[in-house]
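A lone chain, given as structure tokens: the form predicted alone.
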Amino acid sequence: MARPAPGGRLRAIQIAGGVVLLFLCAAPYLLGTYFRVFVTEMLIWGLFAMAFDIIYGYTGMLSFGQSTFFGAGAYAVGLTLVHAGSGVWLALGAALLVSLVLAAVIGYFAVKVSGHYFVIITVVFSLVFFRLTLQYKAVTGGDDGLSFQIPALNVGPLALSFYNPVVNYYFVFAVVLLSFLVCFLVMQSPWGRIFVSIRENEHRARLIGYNVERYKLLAFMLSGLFAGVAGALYALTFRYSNAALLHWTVSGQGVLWAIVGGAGTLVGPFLGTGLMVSFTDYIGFWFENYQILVGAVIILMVIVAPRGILGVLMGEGGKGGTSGGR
């Protein structure tokens, strides 16, 4: 295990963090539309990474598949919306009620099997529900996607409109931030650290007692009902969904924001999210063929810092790999 970061380096990251989270508060009337906007896609981004980190940083589970459950996010909120003309609240119900029951029908399976063949079958899924997709292009629209309108949300008597992107804003913030708290808490308590225990010793975790099969499971419903969050809140704030967003490449983004910024730390993932899609945004302005330089960078970075961003501000850049690949 790596060793604690030093009082003070440990202090100020903290602060940096409230400063963060204080400009997140204050994001809207700081920013122009173009960056509020971009803001708010980062946030919905990081949430998606940090899902991947449950099952990789906590777990050691290398997965893929993550893009199913976001893409049936996105699907469940545009469907119930358009199909059964419902509202915004049963439409977010009916994107996590899909995501985790997904997420315990596809983990029921990969979790019987471990290294090379768990990512396999979470790709091979995640292909799957591709294909369905753009099969059924009269339910979905395929690859033109499905475009609907987001009737206004009632809170108490308050009926707040989507389209006013301040509220649009606040409401992808909150529900980030809470589901932060939900994965911090479940990873502070009993589950999470059996989580670890399976990642950095399996056989030792099967040895104490503890069934390691039902853990990942658990590890895995968690990954994809947040995963499928993500989802439901991109369908609200582009009020569109796609086949693409099933496809296991968008999942890829997620394990390199994950890694890039620091597995294993809940943290990380949204600093990874932040940094990298910033650059991408930025290099893709100046130079048309931008992939190969995003590509050397990321590159780089895990050479230069195995942990990540993050562990090289804790003082771990140089020891071993992320946290989630032992």
Given for the second form:
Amino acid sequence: MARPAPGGRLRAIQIAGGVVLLFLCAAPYLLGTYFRVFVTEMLIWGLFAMAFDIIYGYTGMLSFGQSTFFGAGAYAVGLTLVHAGSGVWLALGAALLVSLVLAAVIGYFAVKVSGHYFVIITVVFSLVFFRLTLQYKAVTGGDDGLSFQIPALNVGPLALSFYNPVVNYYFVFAVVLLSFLVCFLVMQSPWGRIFVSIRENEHRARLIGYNVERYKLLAFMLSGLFAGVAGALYALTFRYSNAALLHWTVSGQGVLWAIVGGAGTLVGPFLGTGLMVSFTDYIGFWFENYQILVGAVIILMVIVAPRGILGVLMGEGGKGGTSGGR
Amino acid sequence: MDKDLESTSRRDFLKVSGAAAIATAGWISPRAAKGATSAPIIIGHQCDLTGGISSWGYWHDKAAKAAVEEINKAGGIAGREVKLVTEDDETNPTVGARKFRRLIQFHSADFVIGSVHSGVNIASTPVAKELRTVYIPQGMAAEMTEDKGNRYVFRVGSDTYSQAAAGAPWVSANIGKKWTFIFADYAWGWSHFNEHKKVIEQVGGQVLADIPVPQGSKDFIPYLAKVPAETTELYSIFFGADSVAYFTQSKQLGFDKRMARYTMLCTHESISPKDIQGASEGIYLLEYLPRQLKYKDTPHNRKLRSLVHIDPVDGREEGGNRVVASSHYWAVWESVWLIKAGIEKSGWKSKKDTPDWIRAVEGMELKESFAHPQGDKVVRAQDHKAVIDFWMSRVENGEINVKFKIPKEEVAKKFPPRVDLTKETF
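Given the form predicted alone above, I would also like to look at the protein as it appears in the form predicted in complex with the partner chain.
Entire complex below, previous chain first.
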């Protein structure tokens, strides 16, 4: 398990976290139009990376299939709005349901294997759903994607428009914050402890009487659910969905962001997403083959700071593996 | 004082807050206020510099830079300097839509010239309306200036609708009436199929089969095996590496002997017939500006070719191996000049005048000139599509030779507007 961070460092991180939270609360009034959308997008991708980290950082299963749930959430919103002519709340409900059911079905098969086999099965499921999305072009728009209009969001007597970037930002921020709090409570609960015990020693967890497959499935479903929520927020923000969102390379991005930020934590994936998305957005303008630089940064991170940036900040840079539930 | 807080060293705090500062660097930087009439006019270019169509994107980038340089050398537009900002969309719709937004909201682009990837265009057109910015995409899918388009979207080049109207009647009458389509499985490929099918059925032809092929397929044999034996005309539409794979494998399987092969120049874009060892020999293709200078040897076309440094026969870049995207790069060049013409006609000064620019360009007639070397054309008011000349060509002895020109008046007969965007409010 991770060495506890010295009190001073921990407190410094807590203060910095508080500053960031305050900044996020006021962001729409501090930022220009582009960065308002940019931070909104980072929150969405951060939620996606955090969802991945439930399955990887906490439970020890490396999945490249979380993009399936992200894409499912995005398409559930788009298709419900286009074909059912529903409101935003129903579209969000559909996204939650679809991603949860899909995660239960895929997870049922995937958690029966572990190690490399688990990685492969998640990639295969991801490719199957990606191909299906391409195939049923008349419904999904395939490679070209699906553009749609978002109706006003009814909250009591208020009808809020997603076309107002401030409304869009606060809605995304609220959902991400709520998702973070739910995940935090789950990870502090006995379920979270059991996830970590499976990651640390699956055999021992089994010997002391836990139904390991059931808890793995639970972690997989939780991860899929929040990846689906991120996908739904993406669709509401950009009014667009595309088959490419289901491709396993999207999962790969979540993996990288979580590892760079600090796997096995809920904050690390947000930190990694923020840094990497800012880095690529800035560097991409100056250097078209920026992915070479991204690759170099990741190699460097894995060698120098295997616990990610959060690990470095907490003085655990040299320790290998994931850092336990925080 | 809290003991933990007391023990928080300044170094610890700076380390943590430093990470946050790096992540947010530049976000809150003050920006120069725009809108003053002396400020540069900013043209954004959403360009496919990397990814599947990067071999075309290279020339689009070059054409846009050359146009802006020429305009600035001549005093800019309405006395204002023109600034070009280019963002790479990675030939990816999701990235493309984000870069489109970035061009407008971060770089403050007044106008945006778009990608040649129809998927990127379709993802970006709703954002153009949302951000009230003129968008001139280079992709060919007809929908962008029809049911998936809006009043902010304009064309200077061709689209699948005009291409079908230009080429399909002659091919059906003179080469074969039993068509099979093999095409890239995304908006552009489907748009080619749907538009051609309509024209072929109008002129008494028959579509035997449609065979969509996923992008990036290396092995075409399973798809070519589905081509019905009675096909007289095999229509293909691909780009880049997929084109080379199609030409090579259809030739290896003897399709060039059993039926005529027909395509748009797009499938041969940035590829010299000489570089694929005769795999495309004998194929008919529709050009939107001949690759060989001798078929459009005008002072304006010669000048444009000299600015991008290409040879007169293969369109190969001087001192290199790249082959010009001959049927597309000119449209990027002309898009920059269209922006200029619209500003000068409407008196546009800032983004708030964009509706005036749109009204000025709707129905604008563009005369063949240095600004419009491809030829005379009209930007139709109703659907914002350009009515242009085409050329029917054939690959012979490793060169793309024009057989005859199809004048825009002929094209227009089978290319009436299907929407009226002028009714849309701003």
